[in-house]
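There is one chain below, alone, in structure tokens, taken in the form predicted on its own.
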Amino acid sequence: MQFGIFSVSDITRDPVSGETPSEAERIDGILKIAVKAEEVGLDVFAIGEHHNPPFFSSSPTTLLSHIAALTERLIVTTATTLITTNDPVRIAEEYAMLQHLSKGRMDLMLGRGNTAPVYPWFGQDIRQGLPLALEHYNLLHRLWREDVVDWEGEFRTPLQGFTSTPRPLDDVPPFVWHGSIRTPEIAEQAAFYGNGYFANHIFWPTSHSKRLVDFYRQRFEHYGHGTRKQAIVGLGGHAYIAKRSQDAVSEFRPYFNEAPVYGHGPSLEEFTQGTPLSVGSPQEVIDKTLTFHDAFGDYQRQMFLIDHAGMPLKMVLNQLDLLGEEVVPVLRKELAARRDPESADAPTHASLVKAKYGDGPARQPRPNANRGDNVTGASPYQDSDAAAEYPEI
């Protein structure tokens, strides 16, 4: 079981102090948060992808590769990589590079995002959001597994004899999670490929997320990747922790009331009762998180949002201390005791390499520009005017 934190990268006014951090302060702060996550014993750090204010994470691979360089064992990943508006060729290249730079300490979560204007900014039509998500991942899946790809689809120019570089580390593609809060087609796609399914599990009652997770597990088994118990499931969550529950409520209330995604709706008490939001003492957060296992059974990754809505860095770092010292160790022990021995472990690069090669050596692709693609040896200049200009090729 992996535990971690994720950030949506918002730059929001602190409702208590009235101060709004600069982009530079917020970016520097997220580095400190990620490093702290490793220090307190967490396994995973994730960042979202946004291309509009008030968010800063427009280039998650750049940020995550820097975090990987600052840490030793932390898995870096995305809370959303926009599969709709990013070119799958660029995703293949950038995340393979991140995989090499992090020595395999990475994976990624694909999603459609929740910002409508991003589609025309990147030349896409939001009305095609679901077909884009499905077609783009189908191509990405091939780019990481086939050295030479011929492809034609609806939403981008065709590819002929294309090799994405760098090739995945050890010729093992990064593990992919498909994230969705409402779309069964995304759960179906995750199941078809044997990938992970991540339910954000913040805004909706547990019963809503459970329907999608149960559907994914059923389809995972249908496609022959293993039993329902062996399906790879991740859950989000939002927690605010204090030594005493009354302090947690009073400290978190102003941030909840003004939060862009929570504020001006149901009260904190109503939201805590009706959704997975956890606000309270360490034991109360432990108890609430254990109800996730009651509903979903064994799952492989639990992520917490802890830096949202203008919360100052000092308060976030304190949350990490409480999460790492008092909450996660108990959850690890309790969930390990409940774990069915047939359930799958959380995937890592090492486990994926082991599954592909056993005890044998991993393949190390060596594409050579002077011989064209790295399988057929066809020249990139073959049958072109360039062949006369470069006769040695």
Second form
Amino acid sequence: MQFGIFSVSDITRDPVSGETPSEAERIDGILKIAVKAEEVGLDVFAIGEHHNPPFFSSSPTTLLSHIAALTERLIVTTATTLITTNDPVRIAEEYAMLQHLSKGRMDLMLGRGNTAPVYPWFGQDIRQGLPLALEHYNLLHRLWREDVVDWEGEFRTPLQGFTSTPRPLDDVPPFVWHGSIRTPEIAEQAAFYGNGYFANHIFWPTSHSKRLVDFYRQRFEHYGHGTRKQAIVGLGGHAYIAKRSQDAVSEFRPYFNEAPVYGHGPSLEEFTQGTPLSVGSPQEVIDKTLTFHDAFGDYQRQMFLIDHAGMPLKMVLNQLDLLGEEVVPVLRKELAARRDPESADAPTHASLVKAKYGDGPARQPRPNANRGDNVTGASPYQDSDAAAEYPEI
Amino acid sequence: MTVQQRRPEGAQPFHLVVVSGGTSDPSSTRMLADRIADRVRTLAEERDEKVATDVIDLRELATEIGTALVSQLMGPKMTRAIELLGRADAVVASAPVYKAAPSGLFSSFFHVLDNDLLIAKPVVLAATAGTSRHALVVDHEMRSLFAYLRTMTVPTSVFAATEDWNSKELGERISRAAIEVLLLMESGFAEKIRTESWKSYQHEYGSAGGTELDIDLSSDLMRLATGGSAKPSGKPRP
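Beyond the form predicted on its own, can we have the form predicted together with its partner chain?
Following is the full complex, with the preceding chain placed first.
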């Protein structure tokens, strides 16, 4: 079971101090948050992707590769990578590079993005968001698994004899999570490929997220990747912790009340009651998080949102201390005790390498020499299965 | 006139849900809705049928409606209201007229419902106002909202301005609307749409108040999700 934090990268005015951090301050801050996440014993750090203010994270792989360099154990990932407006070829290249630089301490989560104006900036149309996401992933999946890809689809220019470089680390593709809150097609795609399924699990009651998680588990089994219990499920969550329950509520309330996503709407109490949000003492956060297990059964990754809505860096770092020292260790123990031995472990690069090669050596692709025709070569690597065929020069 | 008995002995009573946008207590908007519901009940009894009525007073849901408008959170009262409407056989929707339109509270409640929650359900539209100059609000404003929701609005609109309350004609219009909605309930139209044609309407996963959970695994998008092509298959839609 992995525990981590995910940030949407919003730069929001602190409603208590009235200060809005600069982009530079917030970017520096997120590095400290990520490093601290490892220090307090968390496993995963995820960043969102946005292409409009007030967000800073337009280039997640650049940020994540730097974080990977500053840390030793932390898995860096996204929440989410836009599979619609990004070219899947660029996703294949950038995330494979991140995988090499982080020595496999990465994965990624794919999402569609719901900001309509962003789509045309990248030559796309939100009305085609779902087919775009599905088709783009179909291509991405192949780019990481086949040295040479011929491809033609509805949304992207065709590819002939294309090789995405670098090949994935140890020729094991990065693990992919498909994030969705209400789209059965995304859950189906995750199940079809045997990838992970992530439910954001923030705005809606647990019962809402459970429907598609159950569907995904059932389809995962249908496609022969394992039993329902072995499907790979991740959940979001949202917490604010203080030693004393009443302090948690009074400290968090001004940030909740003005949060960009739900501020000025429901009361903190209504939202806590109706959604997975927990605001309270470490024990209260532990208790509420354990109700996720009651609903979903064993799952592989729990992410918490803790740094949004203008919360100052010091406050976020304090949250990390409480999360890492008082909440997560108890959750690890409790969930380990409840765990069905049949359930899958959270996938890591090491476990994927082991699954592919057993104890044997991993493939290390070495390109053939550049003969001047290396953009059209049918078999660009020395160990490619098929003998390389080169046209007469 | 022969009395037609719609349902066998011991059948479930018809479930009529009254939605009132009235804000005072007593409220003339609520009173108008109650008169219609009472009339439906009386007419049903004359035909050996039973009607069970639930009332949703929107005043009590005001803050939850506001919350639902600006966030995706449905509070417990909204959840209950949606559950009632989802299994209603018919609806009486009664609004006060503010500024030549049904009140914002009334409209907002229907704005946050799933588009497919009320498909084919018989609805009596009613409104109250301080002046008869608002008489066309039901036909011009409310009817289009309920058409969008694909409800089966009854032909008679019930409108009551101050001067109508003591008029015999208002009572006659109420009776007319009541028999219209009763006949539509008896016909089982909404239920037949649900069993025979439900899929031909647009739904989203989890819509219809969380009850629409069918997943069509043979759609073009599902084919694409499982490695197929985005090109339409040309398969006729059901």
